[in-house]
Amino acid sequence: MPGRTLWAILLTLGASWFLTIVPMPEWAVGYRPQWTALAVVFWITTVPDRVGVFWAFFAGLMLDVVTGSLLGQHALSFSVMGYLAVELQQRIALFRDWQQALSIWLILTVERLLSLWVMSATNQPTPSLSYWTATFVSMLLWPWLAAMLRGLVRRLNLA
């Protein structure tokens, strides 16, 4: 992986990790994008050959750090995303960006469902229904943040 690629990756996730843990007005929680989550399928999408479950598995783990959740929780979630993410990537690639958006908050949402029966299994308290606002904020913002992300790749000729 040449060296500018790999560096692009790294920031890009220590970003969503920052805006992860940023403090919000609790009012303004809920609608929290999937930061973390939208940086790695974008890498899926976008270099597949680079970027693949190993990666997602990483992301999740460190989410898991930088946010106090159960050690495990999120990296077995965005696993299954990234798995997802990369059986889907060539569908997703020739979709309009309406629905690419769609395809990623199903993907999303289903990060969503294996995060929440982790925490069901461990006793955890049950979120409420705000807790799935992010995903509908996340596919809102998708085909910005992807436009984002592809100048970005464009400019450093990352591809």
Second form
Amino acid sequence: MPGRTLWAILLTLGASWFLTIVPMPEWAVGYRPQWTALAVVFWITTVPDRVGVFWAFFAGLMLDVVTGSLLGQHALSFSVMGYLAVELQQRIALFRDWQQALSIWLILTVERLLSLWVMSATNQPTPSLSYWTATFVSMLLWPWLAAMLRGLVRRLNLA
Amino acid sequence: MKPLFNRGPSAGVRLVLALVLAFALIIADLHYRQFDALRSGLAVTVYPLQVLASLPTRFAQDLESQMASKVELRAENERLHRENLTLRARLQRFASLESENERLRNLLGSAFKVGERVLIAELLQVDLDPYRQQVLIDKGALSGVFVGQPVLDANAVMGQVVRTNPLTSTVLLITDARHSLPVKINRNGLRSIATGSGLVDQLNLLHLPKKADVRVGDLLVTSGLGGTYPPGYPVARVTEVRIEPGKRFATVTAEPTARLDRSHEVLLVWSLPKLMESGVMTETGGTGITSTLEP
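Next, give the form predicted together with the partner chain, keeping in mind that what was shown is the form predicted on its own.
Let us now look at the entire complex, which starts with that chain.
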């Protein structure tokens, strides 16, 4: 993997962790997008031969460390999410915009579902219904985020 | 041109590997302390990120204090001055009460340890896992912080350290659903357990009989049982006592007196025996932090 692509991936992941823990006003906390999940899915769909399940695992593990959640909780859900993204990426590339957003929503929801499953299996308190709004916010954000990052990739001549 | 067929193990095999590893991590983090070194190693790498994330809030606070007008500053100074005076007056009374208490306890032959060492830590303003009540502070194992250490703010007990990294530590607040602490009612010494509810302003008291002498407004203080928290620190005030026919115990809820969602600075406490054990020296070591039991 060329060094510049590696740096770009690490930088976007770093930015996503930053955005996950940066304080937000009380009312907005429920609407925080799944930044890290979005970043991982973007890189898998952009450079599928380089970024895959293990990168997703790594991103999830670091997310656990950054947010202080159970070690492995997000690593588990991100691995499955990464696998789904790898398997679906060739189809996603052919989809129209709204189909793409829907499939992204599905992948992100699976991630949340697995995370919730780990939480309940380890006797953590069950989150409220607003737990799921983040998937919709992320879905709405996807087209813009993907276009922006794709523009960056093209300009820097990465992939 | 990207290759049509990936080399190396297929995505399925990778997934199985990652899942096995993730399950191992979850089980290890849940039941054993094997991976604590791994976690604190990783935590050091994300420390700059956490400091960076706390900067906007800190910057806003700085700006606020810079924008404060001279009049406001003078008024605040005045207020603090007055507060200092009343506190000092109360402290004088407390000193004599403390020595009297110690004398009486000596007469009774019971050991009572007073005098603790404290260290002031600052909260890192970052949003952690939104479904748990925990905060990050800017002192870690390098400052002598240890797992299980009690954390207070100016008003009351806040929680305890659950994880230490070299530069930061994670504090579990008393309102977390997995946290409970032994308390007693200050008025009559009735003991109970206060467990967190997962809400930032509510604690539940467990196993109080329906006939128990609990009233709304009662102050709960740490009982010192269990050994984590030193005895006599205020914890919460009872807000509701409900007798439900179908339940075996009374339903009692209380509101923490610590400002759990607003404190910027916290106190880490070393009780005396622990101090002698480890010989910890701290930079802002004030001895004998006092707790006023009556408001």
